[in-house]
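Given next, in structure tokens, is a single chain: the form predicted alone.
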Amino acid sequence: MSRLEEKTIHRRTIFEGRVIRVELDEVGLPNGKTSTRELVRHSGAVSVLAVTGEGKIVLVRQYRKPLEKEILELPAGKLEPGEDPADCALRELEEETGYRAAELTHLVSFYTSPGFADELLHLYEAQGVSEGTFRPDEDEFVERVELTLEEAFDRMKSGEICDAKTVTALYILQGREQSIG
């Protein structure tokens, strides 16, 4: 046991939904006191760094209603049970903005928020980008938005960029293209 690992006692499931489990564990502290912690456990996601031949980003524009507005993001999706990540973002790229991408590449997998979820966001980078078939779910109302990388970081500026997995990719584009440049 790590000196700062926080044993679990008791573990209940408070919700169980479509998405995530909520999870309330009494735990024991590395100091022998007790505590809780309320727990959001999430299947995965991914998401994709698109960018077509005329060098412009591809995004989508998509109500939150935790955020109660729009913003531009990456294309992204949950994973299904067992899915790999990399069909999962091929998917969820052609659905969300009616690209194809000829092949991806792995930029980096992260935790989202790990002082409450565990959900682990694997974000690729889309290469020979191409028109296909947009198709997004019943439930999802998307709008495809292109824009360069300046366009993007003026939206950053703005706050109509402002989720992680796509505030990462954009420094993560900028930074490759400055040491080229």
Given for the second form:
There are 2 protein chains.
Amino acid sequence: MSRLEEKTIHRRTIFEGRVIRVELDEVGLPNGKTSTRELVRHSGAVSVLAVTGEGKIVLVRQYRKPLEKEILELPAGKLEPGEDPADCALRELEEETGYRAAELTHLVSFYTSPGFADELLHLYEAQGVSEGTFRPDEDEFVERVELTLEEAFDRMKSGEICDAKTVTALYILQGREQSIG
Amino acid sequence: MSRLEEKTIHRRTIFEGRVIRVELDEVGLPNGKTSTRELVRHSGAVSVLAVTGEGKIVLVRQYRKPLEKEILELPAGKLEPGEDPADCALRELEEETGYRAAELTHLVSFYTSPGFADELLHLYEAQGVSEGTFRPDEDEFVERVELTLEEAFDRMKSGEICDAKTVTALYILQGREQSIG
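Okay, that's the form predicted alone, but what's the structure of the form predicted together with another copy of the chain?
Below is the whole assembly, all chains and molecules, this chain first.
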């Protein structure tokens, strides 16, 4: 057993939603005391960095209810339980942007907020990007936006691009261009 | 009003914890239909990229209950309501690692998971890093680990470094070294 482990003494489900499940754990700490941990369960997500033949990054403008505003993000979506992340990424890219990818490369996967949530996000890069069919979900209202890397960094400075996956992808792309240039 | 906006029809608080508050919104969609949105409210967080005089990145090993495992992360902490993010970052760095910073530079701020949470994470870089006093919170069990950038990327590949803020900081640092090299 790990010296830092927190053992579950009791778990209570607080909320079971479509997107998240909230649990409250009573835990035993390494020093023998007890505490509580608030846990948000999520089935995971995927996101795709797609660059068009014209060298533009494909983004979507979307209203995010938790923030009460529109932001610009990479196309992304929630994984269904058991779903292959790459399949999900290909589907979300086409649904949200109308672009198809011939192939995907895995860039990185990360937990978005490991202090309270188990959401794991898989970030891919699209290869062979071509026009497909734009068909967002019925409850999904998105607008496609295409930006150069420089324009995308400007939108990051202005705060319009402001989420973990998109920020990470832009730094990966910038680092690569710097290593080539 | 934005064309993509989702108007709040009704809001219900599901859970009020120490770290998160969970709300369930009934929303009016742009097409006139209604839907629900699950929202996790969080007061925000800070994190610090600190590099020692020996060129090592300062990380902490920590057990993360939502993941049921130990991972390696940049030192970080939750903002208290109204707290200055830079003050919080300086305090967390010293509490969790024993290192002090003469100054902080803001690198980037991002929403960790804007689909369901409003947590905004402020990422800083420490300047003038020196030994201070290691004094973690009573309920906090952390171990300091120092790695070169190359070692840190190896730990990212092996999955031990696997959270949004740390991954982002490593790519920022790598991009900078590539642009110098």
